[in-house]
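Take a look at this one chain, the form predicted on its own, written out in structure tokens.
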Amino acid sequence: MIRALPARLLRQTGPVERVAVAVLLAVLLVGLVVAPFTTSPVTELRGLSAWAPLGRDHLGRNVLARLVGGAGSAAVPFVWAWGVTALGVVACAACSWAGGLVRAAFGAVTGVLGAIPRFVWVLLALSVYGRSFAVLGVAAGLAFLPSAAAVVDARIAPWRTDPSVQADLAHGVPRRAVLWERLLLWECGPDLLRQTLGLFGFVVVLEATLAYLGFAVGEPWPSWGNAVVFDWGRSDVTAVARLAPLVTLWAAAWLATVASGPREQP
């Protein structure tokens, strides 16, 4: 079943979702591996060149290098957020399988988290625990958890009494195999993929918004959010240099948001 999971995901995803997954993997690769070694020294150069195909900002820094470095500002918080959300999804699956008071208690916890607006939750965490990628990612993961948990609970809870599941258990299939392999990975796999893409879009937009407000990454550290604000409206910067960060941010967020939208289940 696990070996067949990639083929199942491929069948149940459209072209936009596949492109969004490719973009997510590219951002993670660039942000975690390439971005830490990318520098953008200040020069007196201006305009487009072979070394700066997207131009330079008004301080003479390479816009392309800034965008590569900014991928790290999206990738690192996303990894933290995905880890927190993944742990919450595993706990949700176990509670949904257990049912009764256990399921109700976990639902109450996620209900409290969901009652607080996501942006307010993250902003409060940054104000209390400091502005760092780890705090941003953990807060974003907790803020996104109610949405992911609701999807998992809606899929797993009805399967507890399903005749095919009861037949598997009666024939000696281990409960862990039924819950984790069949239900969580196989049945919820496509939904979890879309939730992952939705989380990516949420983190990208959140980081950009916070960078604009000065609550996350600030200059001179590169970020797609502060790159948009840094040169917007300046007449001494080329149009390409002004628009490149905006297009990058919009494309990543749009792909993730559209790909994570609702789909009809087969």
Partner chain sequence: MTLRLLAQLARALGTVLGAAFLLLVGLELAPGGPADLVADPAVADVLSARWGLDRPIPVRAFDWLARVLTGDLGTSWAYRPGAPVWEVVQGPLQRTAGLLVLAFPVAVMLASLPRRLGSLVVLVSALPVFLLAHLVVEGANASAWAAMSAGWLDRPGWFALPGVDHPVRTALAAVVLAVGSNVGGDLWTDMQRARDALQRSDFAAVARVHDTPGPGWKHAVLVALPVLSGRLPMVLGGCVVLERVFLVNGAGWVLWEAAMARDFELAMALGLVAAAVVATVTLVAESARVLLDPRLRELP
Second form
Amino acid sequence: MIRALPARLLRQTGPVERVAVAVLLAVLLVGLVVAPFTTSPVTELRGLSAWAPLGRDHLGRNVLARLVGGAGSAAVPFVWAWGVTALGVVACAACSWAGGLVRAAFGAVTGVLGAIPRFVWVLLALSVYGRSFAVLGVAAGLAFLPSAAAVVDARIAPWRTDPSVQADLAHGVPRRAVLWERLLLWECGPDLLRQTLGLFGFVVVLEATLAYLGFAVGEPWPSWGNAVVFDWGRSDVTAVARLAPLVTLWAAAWLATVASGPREQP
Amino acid sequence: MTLRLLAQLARALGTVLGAAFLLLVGLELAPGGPADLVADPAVADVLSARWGLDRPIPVRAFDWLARVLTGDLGTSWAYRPGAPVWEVVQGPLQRTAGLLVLAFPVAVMLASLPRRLGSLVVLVSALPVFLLAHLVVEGANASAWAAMSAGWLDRPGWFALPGVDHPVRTALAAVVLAVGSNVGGDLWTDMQRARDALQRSDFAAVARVHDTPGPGWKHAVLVALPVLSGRLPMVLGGCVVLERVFLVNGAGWVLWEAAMARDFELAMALGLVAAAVVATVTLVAESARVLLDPRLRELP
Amino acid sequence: MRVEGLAVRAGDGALLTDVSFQVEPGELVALTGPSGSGKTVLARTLLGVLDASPGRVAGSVDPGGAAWLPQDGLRSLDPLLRVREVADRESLAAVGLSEAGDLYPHQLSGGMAKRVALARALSTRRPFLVADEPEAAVDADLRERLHQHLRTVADAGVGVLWITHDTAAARARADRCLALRDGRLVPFEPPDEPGPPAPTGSPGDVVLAVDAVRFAYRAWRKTSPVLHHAALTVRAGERVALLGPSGSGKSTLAQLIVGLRRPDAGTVLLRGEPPVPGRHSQLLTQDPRAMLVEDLPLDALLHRSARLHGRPPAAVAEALEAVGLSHRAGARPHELSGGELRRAGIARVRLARPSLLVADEPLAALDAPLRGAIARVLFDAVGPEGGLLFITHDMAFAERAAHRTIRMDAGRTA
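Form predicted on its own done; form predicted in complex with the partner chain now:
The next block holds the full complex; its first chain is the one shown before.
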């Protein structure tokens, strides 16, 4: 069944989700593999500097190179956040399956996490534990957990008494196979993919917001957030160079939103 | 029904207490503390004992909670050294509350926009609050500049001056708050989906066939309450960003400053206030649903 | 009420083609046909509540002011209104629910909701009534009463279009019967239902022994006893029918027997040991769709079962052959009809070669003409060494097909 999972995800997703997944993978690839070699202000002009299809900013730096480097500051916190959320989702699935008090207790914890605004969580965490991508990612993952957990819980809790689950158990399928393989990966798989895209959008926007407000990646290091404002309103920089970071950020956020929205099952 | 309402109340209280506990534990788990600033370990131990820092975390968490519950939110260390937190946050909280009250009708209006505008709302709303606010500020400044150049306007800086409560500025801020970071798009999508489900329901179809009244205001309110109250945490988070860009001296502004200056008593108090606001609004919305919907009146 | 030359299309397929008929006031007209023949589409078109663009409907339809009794009674009631707000006192009295006026829909049972929906339709005082499968998902008693209500309504001068699966009841009660097949009206001729095979052979050793079993569902602050004293045995090669009204604890007993729950008191022994899910027993659920749910080809799903029960891959082809689905091996569950899904579910339990097969209403969700053939496949799946315990509402079927019948009432077997 696990081998058939990618085919199922492909069947269950529309063109927007597929594009969003492709963009996410591209950002991860660029952010984790290419960006580490461009993020330093000294080295960022190397390699990509000769070719500047998006123009240069008023300090003569390659805008494309800065966007590529900015992907790094989105990708690294995303990987942290995804890890934290994934652990939380696994715990949530186990609690929903257990039902009763265990499920209620987990629901109370996510309720508390969800009551404090996500942005406030992240801000406090960065302030207390120091500014780093790891702290940013872990805090973002915890802040995102309530919504991911709500989706998983709403799916798994009703399955406990579902005739198809009883049919599987009575057929002799082991409990762990029913819970982890069939319910979490198979049934929730498409939802988890959409939640992943939602988390990606959240982390990108969060990192850019903090960078814009001067609390995360600051100039001269590249981030999509500080690139948006760096050349804003300057007449000596081309319009493409000024708008490219803005459009990149907006498109990433929009794609993640549209692709992660819940939709009816076919 | 009374039991159900009491359960809601207990849930809200539990959420606030839980949030306070999480905040405190999060702070206490961080390495370093006030007493570590002293070089001599012996003196640090004495200071820890005097300030009560050597007690276990849960004890201190409940101690802090007890203080907070009696209305003592602590003292600001860095933002306004020595001032009681309550005094520091009073004015800013009022300003932020004003913004939220203004944003509410905008949100309701957004949620009821017709279907053909949906994709546009989602697209614009995908702009993060900081970017939308930035564009609005830049756009307003540019148009003010153009108006002054054309001689239609003679007061420069009517918009950009910090701390000025200009009605246009406040209105723009409220709109940005209700639209940006997907708040508007999610509101619209959720409401549209709920409305479609209501229209497609069997009882609405029967009402059409029988010419009897179909789903009415009660159904609409029941659908809208969780959608609107569910967006509140996002809006509160947006306040922090918005107030930074629009230079509004509200609670979000103070929270940001406190976080930058590591003024934890102040920052935690504001985090707790945010949780309390969310819990209260959720409590009100859920109680209203319990009053309106007979299905929710019985305990599960 | 008049329908002339009605045609409804959706996408490439025609849902209804050239349907014409009329219903006079005071007439009870039954419209029969198998699932998917277009009965509900016809009703919704007639009432003007079809979810389709107008261009796809051709022909003329005059409902003549019809009231509607929808198939799902509970969901058709506004959850925020009390019963007396949707139906007047007289109509409620007519369906025997005078006392229920102050209740809300969520406090009603499925059968009560259906009667309230009927009372609501009667309160409109309209000259016609469209009743969409009023007998769906109700037990035999209520089914009989609903049919009587329809007859009474027609005798009082209302023209009733009664959409139904139940050809026998239609022939007995209706003034006129229409039949719909593949979207066309065809002459009404009730099919000769091939009966289930009669029991053969003599039973062997005891496979299942249930003795003095008690069971209660426990939730916070609440205990709901379901089984008070259940006792039965099933022998190898024996078919035993378990009969009883809804809520008498039959399905709970089935779960105890296959090992999904443990009894509070008493013993359940399967081949002499306490039941372990999947070891000696298999369960066929009431809903055919619950047996196979993953979005995978049928043979892939069955290969998994074969691996789980240590059968060679060739057993899959053999099981598909035995249930008559060899030609559908590559289809996914959502592409199968109700009857095919039931066959596929039987293939799945067959692969486990159970000593005991517990079947919960195995034929209830199927159209009448299919039942005999699928009953044969079901009986064949157990083999001479296994026992079959089937739960059913259908007394005639049970008496014809089973070696023994056991009655159950309010958690006790008799």
